[in-house]
Amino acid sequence: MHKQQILIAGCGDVGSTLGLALQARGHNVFGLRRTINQLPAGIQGIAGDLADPASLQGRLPPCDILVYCAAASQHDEAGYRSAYLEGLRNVLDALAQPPRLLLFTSSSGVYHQADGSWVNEQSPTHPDRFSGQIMLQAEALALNSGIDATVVRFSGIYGPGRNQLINQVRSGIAAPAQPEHYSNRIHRDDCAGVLRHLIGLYLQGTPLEPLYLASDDVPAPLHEVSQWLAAAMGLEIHTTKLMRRGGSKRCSNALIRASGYHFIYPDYRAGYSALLRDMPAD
């Protein structure tokens, strides 16, 4: 497999264990974020602000894969549109040539569906959030962008340092068994495994689809999770209480599974079970 260019512009968590994987398979990696010193060893550093392009221009290496996995710092309407649609426009804009591939890395947030059903690829999008409807239209403009592209939508990131639920667990708190409320989620670790075998699978010459949905094997009802962790850490849960976590559906990865992914960890048990191993005690 001949080298790569490959440039990872958002380049945080999930991008930085990308970055690392591919560096070990013989790739250049080019990390673009603000803060250069907090990229691991083996990545390349830019400095830049994706919303500000006078930032990227002439900077940016030639590259022949493109990973945007940006995540927004600010979290309303202006913060995902500079963060998901300006940003992405700003790095193509930058670049003096277009990558012969293009992954952009979105969310299961554009799905509007709230009764439990199952999604897939081809289910409908009418999210009624402003978060969805940018996203939506990210991946309009990277799929239109006239560049071989890829959208990988990615249900509930979970992993080292997202302790979000287990804190919540921590103080006793629960999601409630009614109204049931199911939930998806990705390892950090898989979603840059996805990514990582979404490009093996380019370079080995097989064609990608335009759009997979990157989540573990069990959608599970929020209480379920929740009560779990309780019982893993050997607590007891006080009280329950409705968390707002977007519709209530169910992510299939079926499409994913079938080009060839191995889930790291297929489902809440594994991973959580490898978190709670590596956090430090109390």
Ligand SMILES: NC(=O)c1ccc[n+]([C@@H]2O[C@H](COP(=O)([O-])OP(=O)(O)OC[C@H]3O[C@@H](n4cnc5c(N)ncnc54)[C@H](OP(=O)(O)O)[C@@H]3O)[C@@H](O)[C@H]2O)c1
The other form holds:
Amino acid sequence: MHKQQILIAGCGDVGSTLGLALQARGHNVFGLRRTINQLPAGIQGIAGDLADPASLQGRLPPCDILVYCAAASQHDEAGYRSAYLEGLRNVLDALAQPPRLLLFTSSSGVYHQADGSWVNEQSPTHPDRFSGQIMLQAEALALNSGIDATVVRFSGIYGPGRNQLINQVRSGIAAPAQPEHYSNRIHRDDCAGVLRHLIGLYLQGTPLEPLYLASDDVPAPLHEVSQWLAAAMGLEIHTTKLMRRGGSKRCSNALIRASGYHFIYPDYRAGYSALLRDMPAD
Ligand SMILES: NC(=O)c1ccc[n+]([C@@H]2O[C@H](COP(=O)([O-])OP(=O)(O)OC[C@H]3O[C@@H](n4cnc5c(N)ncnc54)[C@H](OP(=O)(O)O)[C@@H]3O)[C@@H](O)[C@H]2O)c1
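Form predicted on its own already given; the form predicted in complex with the ligand follows:
Full complex below, order starting with the chain above.
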């Protein structure tokens, strides 16, 4: 396989994990973010602000593949617009030549379904919040860019250093059994794994679908996950509290699995068991 020039714009947790895996396979990987001293060795840093076109002009290397996986650091409408829509437009404008492939990371937050139903790549998306609406606009920008583009919608990302649910359970709080609220997860290593898998397919000449939903095999009520975590840590739950994250729905991963991807952590038990095992004792 030819060595590719790969630019990861918004090279944070998922981007850096992906970048290291690609670099280990001999590719030339550039990571763009504002604080490049946070990048691991092996990823060539490009300091730039996606919101500031002048900081990108003339600074981007020619690339075969662009992975856009910036996350908004400001959680209001302006912050989302800047990180997902304007940032993508600014990178595409700043590249002297368009890449051959664009992968854009999106979110299962684009789905409005809240009745526990299954959703997949064909499901309607009518998000009532600005976050999902802007994400859909950014997806459309990627898909209509004239470049071979694929959107990957991740569900809730968990993994090393992302301990919100573990910390809640540690303080004795679980989600209530009712109303039942389905949650969907994907481990950070599987986010990177899915992106690497798609790049591998593309480089071997297999056409990619325009859209994949990437979530593990087991959508599960938050109540079940938090109770399981409590049992795994040998802790008592003394309070229940609504911990809603998006609408209750179940994300199907049938398409990404049919493309040949094997999840490293197929369910929350596998992923959280590994996290708990590797967590420093306090
Ligand atoms: N969190 C979730 O559960 C979830 C769910 C679904 C989808 N996603 C999506 O998954 C993708 C990967 O997320 P992640 O966990 O890897 O996020 P992350 O660790 O927060 O990384 C995002 C990166 O974007 C960079 N960035 C943000 N604003 C920037 C700007 N203006 N200019 C340059 N770089 C900027 C940040 O670096 P600097 O601060 O150094 O610039 C950071 O390295 C994102 O697209 C996210 O929206 C996340």
